[in-house]
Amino acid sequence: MIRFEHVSLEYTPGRFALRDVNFTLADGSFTFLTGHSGAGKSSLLKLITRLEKPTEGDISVDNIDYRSLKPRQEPQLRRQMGIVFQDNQLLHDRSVFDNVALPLIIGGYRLKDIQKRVNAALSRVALQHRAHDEPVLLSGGEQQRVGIARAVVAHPRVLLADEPTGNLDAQISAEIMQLLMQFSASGVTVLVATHDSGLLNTFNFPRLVLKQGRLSAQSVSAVNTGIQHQYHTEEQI
């Protein structure tokens, strides 16, 4: 689902965010994405949503090559992934519903399955009852849950999360993660960047480890929870 060969991405000369990183991560896989401030893992990101473009190396999503990706397809290649912000990115003067609906919105949907698809997208969240509130309204882990419901609203085949968790108490932090491993269960890939150790040593998920912007450590352990995933890395020495 996500390959990355030889990807390096070179700020300026000399200057790398990422260097000679390789990996691949299945479809329906959850994988963390984990390393210290600046080790590379926004970027990493940044280049799977193509807001960056590596500076040397190939990279694909669901099949899709992206050295052969015009501009003009970049907006539907995201429309195939969702993303889940530390800071929720909601927008305050207009309602849980508008807000999960937005992507839709954006895509062009038709008001009919909008509707429907927002209506279903809080129920997996459990705050269908709070469709019609402002967020403000909402409890931190709450405003979360909306993010992961707008994030997921479109179905899409990739969901990244980039430190979900980051600004939640371990109770919450862990319904969050259950979410996410039930988007994963679903078939989603899923890959969540984050530090939180406690998310790291509660949750035996495989780990990409970013060092310096190499990849420079691997686990393939089998997950705690029941769910088989397929994953695959090659190390960076």
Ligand SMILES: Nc1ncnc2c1ncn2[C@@H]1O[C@H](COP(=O)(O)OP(=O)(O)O)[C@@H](O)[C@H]1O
Contents of the next structure:
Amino acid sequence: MIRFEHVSLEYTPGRFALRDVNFTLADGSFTFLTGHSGAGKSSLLKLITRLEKPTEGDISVDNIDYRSLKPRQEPQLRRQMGIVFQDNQLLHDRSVFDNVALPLIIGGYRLKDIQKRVNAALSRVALQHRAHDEPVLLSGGEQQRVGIARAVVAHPRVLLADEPTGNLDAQISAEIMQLLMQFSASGVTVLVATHDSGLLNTFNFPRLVLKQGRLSAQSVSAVNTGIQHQYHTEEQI
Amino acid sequence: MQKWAYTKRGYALAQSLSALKRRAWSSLSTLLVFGITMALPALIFFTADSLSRLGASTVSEESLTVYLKLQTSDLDGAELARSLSTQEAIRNTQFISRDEALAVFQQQANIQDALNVLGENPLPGAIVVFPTRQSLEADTIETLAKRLNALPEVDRVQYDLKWVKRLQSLLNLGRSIGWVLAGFLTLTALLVIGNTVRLELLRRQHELEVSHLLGAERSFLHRPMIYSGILFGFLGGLVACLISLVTLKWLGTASASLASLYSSSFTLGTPGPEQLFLVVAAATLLGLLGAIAALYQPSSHLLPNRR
Ligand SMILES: Nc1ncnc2c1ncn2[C@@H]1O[C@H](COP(=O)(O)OP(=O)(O)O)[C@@H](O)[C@H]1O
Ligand SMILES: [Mg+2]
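Let's compare: the form predicted on its own is above, so bring in the form predicted together with this ligand.
Expanding to the full complex; the earlier chain stays at the top.
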């Protein structure tokens, strides 16, 4: 569960990247975070991953109150989340397998568990046969699938994606979305930041719509149940 | 990656090793720079002992010759020599009677005819005074000489103060210059490592940022760089040992002729395993310190998000 209460963020005093944001996302829900470029989507995700701290308001994830979080607990918090980036952020000096293994090495897993989990994650994104290739040999869509495998390999409770289909064509984007939906179906809370109108037209999920840092009236503000199609109200972006 | 590289420490080691291998040439030149820089301090460390022994051994042969008045009897002379030898600042004395002096003199010079003309032994008795090592300081020797000169039996005291002074100040100067140079070079070596680690940090920026986002602790981010510093220090220490051993071997001939000049048994010698170990250990420590300095310098903007 992700809860924002009266959250504001100012990078420079007086200029709000986010202003009085309130919402709750239930466990296992799938939500779009939309808005024009510069509306504050990435900033909101950075607040969840604790890369930024709110100027005001309270944030909690899975009942962890961020106010009481000590700086040295932040890495541990991040390890419980999966993050997918627009530009996949794979490391090109190592194999696909080693890219996916990185969160597990960071988490101090044993080699046996690492092998088991990496193979499982790669087979979920249908890339087990590419495990020992270098990422540059993969297509854009495949690279993003590796990014997703890396994000979910440690079984996070929360999966955050920042423009995960930004550089991909419509069909590949749909495949990526299918993958993310699978994870939400298995109980992971998924929040996907995107301004890809094609994606928003195709998939009917509850949305948080940001306009200049504020949640707009079209947003789903109630507690999100994870049941799809129910709150679909917004205009096209 | 190798199997051992899937643990936190193994990963760090694999990362720093692969960085070393991937940029083999620049790594090699860094190692050479570090090794050469460390070689002089190592050489000074290896030879400091022998050099101070050189100082001690040549100077310890230093003595004052106390010439007695002609009317002083052998008995009185021997007695004086004995009592002097118990004095502070004097290590030993040796009495040379008038006859002994004559005998030595006759061996060295063919002056029998001249002596025949003189009709009697013209040489005074003498006491050779060996000062203790501590009192070989020029000032102390001067005081000692004055004291001896004031004795009623003594005619005059002869010693070559200039030689003592010169050798000692030379050795002292050499030692100071050596240590100052060694200090500067050690600092240089530290900077070399620091710079290398900083470059490494820049090259790995992307990986560090990604690891940070994936929840890596500060220690996880720092560890490969720390290992790189240690690795460079260790290998550089080996290079420094190698260079200084070769140099010592090459200097060996020169030092042998130097030794013969001083008619001493002086040799530069080769460092023992403990000394070599100490140099490698010191270099490794320098590597570690250089890495830490590079990671924790106050202006470091290289690591992701420190707020
Ligand atoms: N690190 C930062 N420092 C200052 N301003 C920032 C920073 N990051 C983002 N901003 C500003 O905050 C606003 C929201 O940015 P962002 O969250 O990246 O929007 P989005 O992801 O929706 O495009 C923008 O006006 C942007 O210029
Ligand atoms: Mg953005």
